[in-house]
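Starting off, we have a lone chain in the form predicted on its own, written out as structure tokens.
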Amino acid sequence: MLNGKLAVITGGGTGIGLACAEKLSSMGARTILMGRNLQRLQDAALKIDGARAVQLDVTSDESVAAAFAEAAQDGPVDILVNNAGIAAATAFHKTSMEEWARIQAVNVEGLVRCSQAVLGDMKQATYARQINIASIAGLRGGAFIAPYVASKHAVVGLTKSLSLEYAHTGMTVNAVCPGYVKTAIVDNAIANIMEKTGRTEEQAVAELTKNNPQGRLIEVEEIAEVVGWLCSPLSGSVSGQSITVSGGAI
């Protein structure tokens, strides 16, 4: 279905990013995994037939330019999965501007850099896909995670704007908004809850999943399945959407 297409996945070494790379590869795409930890990317790439690892720091103009120039050696990028992101939890009145800026730099400005890096080719193509991994936090509020919520609201807004701006091209732009997923970020959140509240791991997981009607964490493969569909030719009329994968939370 995606035979010959070139897909770049940022934050591709673990979690959602790696699952997306595996899914797109299974659909026939050539995959390039990008992220800061080159060794981790290389180890992940060994699990995927034909995958390449390219080091990338989304907060650096120079790094983004170099990484996407290296990707372009394989041809124009047909699919971009903007998955790189960070999260942190603290009370808003204790949040420093440095911490605020750190989260926006990765989750918003990094996404902008990567999207702009491929737009030249994508807006000329008959087929192109941009998938932004946002969060259900991009559709509603959340206590103690204000910088993260703001960043993911920005991702959802950017998705809508880019979809409209480039609707006349062959490119679609969509966001996937997961609930809490079994990833390293959620592991850190669980550890943070345990440390600050004295709760057990089971109690911490229950706290994170209390707004999920199914009462569970989401699997990375579930996110990858939605990404795969959004990248398929059959989703060509779907653009500007924010699709939640959250156990029925609305």
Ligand code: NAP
Given for the second form:
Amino acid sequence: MLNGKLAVITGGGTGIGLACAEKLSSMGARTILMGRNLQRLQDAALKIDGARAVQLDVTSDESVAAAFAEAAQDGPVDILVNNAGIAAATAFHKTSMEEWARIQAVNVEGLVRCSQAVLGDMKQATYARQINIASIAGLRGGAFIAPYVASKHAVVGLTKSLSLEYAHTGMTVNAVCPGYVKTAIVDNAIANIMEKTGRTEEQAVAELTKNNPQGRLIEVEEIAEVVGWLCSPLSGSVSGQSITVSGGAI
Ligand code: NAP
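Please supply the corresponding structure for the form predicted together with the named molecule (the preceding block corresponds to the form predicted on its own).
Below: every chain and molecule of the assembly, starting with the one above.
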């Protein structure tokens, strides 16, 4: 269905990003996995037909320029999944400005850099897709994760603005907003809850799953499915949306 279209997935070596790469590849796209850990990306790329690994640190202008120049050797990027992201949990009154900046640098400014890196080609194209992996934290508040919540609200706002600004082109811009998904970020959140509250692993998992009316953690493939649908040629009228995948939490 995607017929050789070129898809870049940031944070593509793990978790949601890797599942998106597998899904887009299964739909016929050529995939480039980007992230900081080149060995992990290369290992992941070996398991996806024709995938390529390219090192990228979204917080660096030079790294983004070099990575997307390397990607451009395969032709213009048709699909960008802005998935690279980090999370941290701390009480707001204990949050340093360094910690605030660290999260915005990856989740917001990194996304801006990558988005701009492909816009030159995308705004000329008859088909292009930018998909931003936000979070339900981009649509509602959350205690102890204020910098993350602010960053994901920024992603949702950027998605809406870019969708309007480039509506006259062949590009759509959408956000996917997961609830808690079984990945390293959630493993860290569980470890953090156990450490800070003395709860057992089972209790920590229950703390997270109570946010989902279906009472479970979401699978990475469920997020990738929505990303795949947004990339289909027939989804061209869907733009500026923030699609929640959260068991009905929002
Ligand atoms: P993950 O496995 O930790 O994925 C995060 C990815 O981001 C990693 O592959 C990491 O690769 C990459 N990354 C981090 N900093 C980077 C940087 N400076 N430059 C380039 N890449 C960077 O966790 P995940 O759950 O799949 O997260 C993916 C996205 O989903 C994130 O945006 C997250 O906020 C969002 N999300 C997750 C959940 C959840 O419950 N898991 C819920 C809602 C939204 P390297 O370390 O190799 O750089």
